[in-house]
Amino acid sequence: MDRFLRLALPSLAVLAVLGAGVVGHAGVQTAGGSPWFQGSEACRDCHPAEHEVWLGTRHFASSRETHKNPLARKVLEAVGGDRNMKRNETCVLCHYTLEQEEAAARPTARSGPSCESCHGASSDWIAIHNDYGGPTATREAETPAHREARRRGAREAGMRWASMSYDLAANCLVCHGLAAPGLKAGTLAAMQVAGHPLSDFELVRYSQGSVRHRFYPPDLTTNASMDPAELSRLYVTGQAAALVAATGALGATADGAAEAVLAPWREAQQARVAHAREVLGALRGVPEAAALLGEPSEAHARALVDAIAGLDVEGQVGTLLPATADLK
């Protein structure tokens, strides 16, 4: 687990539906397949401060609360399948971390969304992530060249680092945005009709409150806050990811659902698109923003995020940032 922001779910978190038996995009997971999830204890010893933050989040509490919500029963009826949320192949995709002690073990829902829900199933990357240059090497003694190679290797093995802001934003929207690639819009719409809430997710608001865990050397005890310029860039990143995710969702298969059922879900996705377009339209003079608005693709979104890395966009979007009191 590296340092980023596990984003707080509502009391009944937004679900994303992908095919069973597939390791899904971003944090969405299914029983079976590789890589696999080892659970928060695999991260705790090296990241105790981050782990302590997680223990105070709704992500952590959700596994103890969500299934008791009277609304859960109605949603389960709409989804179909097992009436136990922890065994329902749809619910576990976003509400739980399916942990395994080894590759051949049966996945078990032991906690709510946790470290690997954001940073990726760790079985393939944790050994790379933990190797500072040999069995006796320490983090403090790691050479810059080895650090670069280690970070690259872990990323190629499936880890999402804190610096991968677009990947993390897109990952959040898989569940929080009801916009997972390949989802069946009819199923999600039926869940909404049954009372499942639509998330009002926005990256800065959901990441900079109770779930923030930014502990950087040399002071590993201070949970650092972002400055306005950093927040503004993160805000743009979140809107770029939202535009791509919601646009993709609107083109998803309707699964034979009636238009009356689909309409509220589509309206929510259209509203997300409209807001993202408003924000990105404020980035005048940034050609990558114009390109993304013309073609909402992942490639254009990543290009925009790269382009603003060295820019100060606070003047364009700073007034849109959520107030401190509104942070989740």
Given for the second form:
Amino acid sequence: MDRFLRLALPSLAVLAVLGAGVVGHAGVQTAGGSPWFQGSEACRDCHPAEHEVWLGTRHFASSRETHKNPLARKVLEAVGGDRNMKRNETCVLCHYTLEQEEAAARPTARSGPSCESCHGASSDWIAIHNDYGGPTATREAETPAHREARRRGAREAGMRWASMSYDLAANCLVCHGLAAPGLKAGTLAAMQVAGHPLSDFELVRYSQGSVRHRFYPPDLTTNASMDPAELSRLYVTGQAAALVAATGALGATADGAAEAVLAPWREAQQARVAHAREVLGALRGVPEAAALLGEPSEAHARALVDAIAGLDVEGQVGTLLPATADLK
Ligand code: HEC
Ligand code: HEC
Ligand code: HEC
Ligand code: HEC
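Please give the corresponding structure for the form predicted in complex with heme C (HEC), as opposed to the form predicted on its own shown earlier.
Everything in the complex follows now, all chains and molecules, and the chain you saw is the first one.
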């Protein structure tokens, strides 16, 4: 499994162990083991503005509401397992943050998708992120070289952040593409047949509305919107990630699920592939786009995202950008 997917769903390993009936799952999360989630409290004091934005999202509200939605019961019946959504091993993968106070603690669903669902489980990167050069060092006095090294270190320990990064976009699709690796195509398809939404996820529409938090220097009090050139690149990044995710989903094992169950899910993934191909096909003269279309791999998608960082793609995809009123 690719690195970002492991980081997005480190709990898969824990759940697999639980599912196999092995007790003492703390053992799989000891130091050096899979990173674990601390929860949004670990970020709130230093990032109050971002935390405030999160409180206004469905990601936050869902943990209080979605399990009471009548649809939840139908989906639970279709999937089987624990009848409590917050303990059901399938639902928790996407709907909750399984938080821990320490490596040996039991992971518990305490909130909906939160900071680390997108930025990566923080147990391995938080100390690097917060170290400006020793216990007495301050952020203001940090040298540029130390800052660079700190950011690189955090990234290597599993932190994700830049909106233009392929990893962040691909990570949204782990949940929003109904394509989570580790879940069988038959399970995902059965959820859909039971009425579970197959999100009509498009990165610009989903990331630039309620979810957007962009408090960057010099004005740390303004949640800045992107300009059309940035939005166009983000749109392409989202389609590159969608193509890879949906292609991967179509290749997942069906595990004997009935064709009638699989068909609608397959059609939805095929529609995603077709749309992404149309958009990326418009990037004529960009060899990385042609390479990705020829072979929809993560490596090719990353190469395309790197390549467009210096390109103006507004002419090709500008007309596809969602209207402000349509942002989620
Ligand atoms: C002790 C304070 C502190 C804590 C705790 C903290 N951060 Fe930060 N974070 C900062 C500061 C300061 C910056 C500003 C940019 C910098 O690194 O110079 C930052 C920047 C960031 C960035 C932008 C990327 C970057 O490196 O600049 C992200 C994303 C982020 N933090 C996420 C988180 C998340 C998620 C948590 C909780 C798991 C968290 N932070 C906890 C202080 C903190
Ligand atoms: C692969 C990730 C994934 C899994 C697994 C998953 N969900 Fe979801 N679920 C989502 C996403 C993403 C949405 C939101 C779709 C959108 O609005 O774009 C959602 C939406 C829902 C909704 C509708 C919520 C609303 O506000 O209308 C219900 C109900 C729901 N899920 C129940 C469940 C149940 C019950 C389970 C476990 C049996 C489950 N889901 C498993 C990703 C998942
Ligand atoms: C749905 C995914 C998602 C969630 C949840 C999320 N973030 Fe982010 N975050 C992003 C993306 C995407 C960016 C990049 C924004 C950009 O540059 O366009 C970002 C950027 C940031 C930044 C740098 C920009 C800024 O505002 O300073 C910080 C800091 C940050 N996030 C902290 C947090 C914290 C703290 C939480 C939880 C309270 C959180 N994020 C929840 C996706 C998310
Ligand atoms: C850990 C899984 C997970 C990840 C990662 C994730 N989401 Fe979500 N998201 C959900 C679930 C589950 C819901 C539905 C919550 C509900 O209504 O029950 C949701 C809902 C949303 C909604 C509200 C949709 C609506 O119809 O109102 C937006 C917008 C959204 N997500 C954007 C994003 C973006 C953008 C990213 C990536 C930067 C992202 N999400 C990453 C699980 C996730």
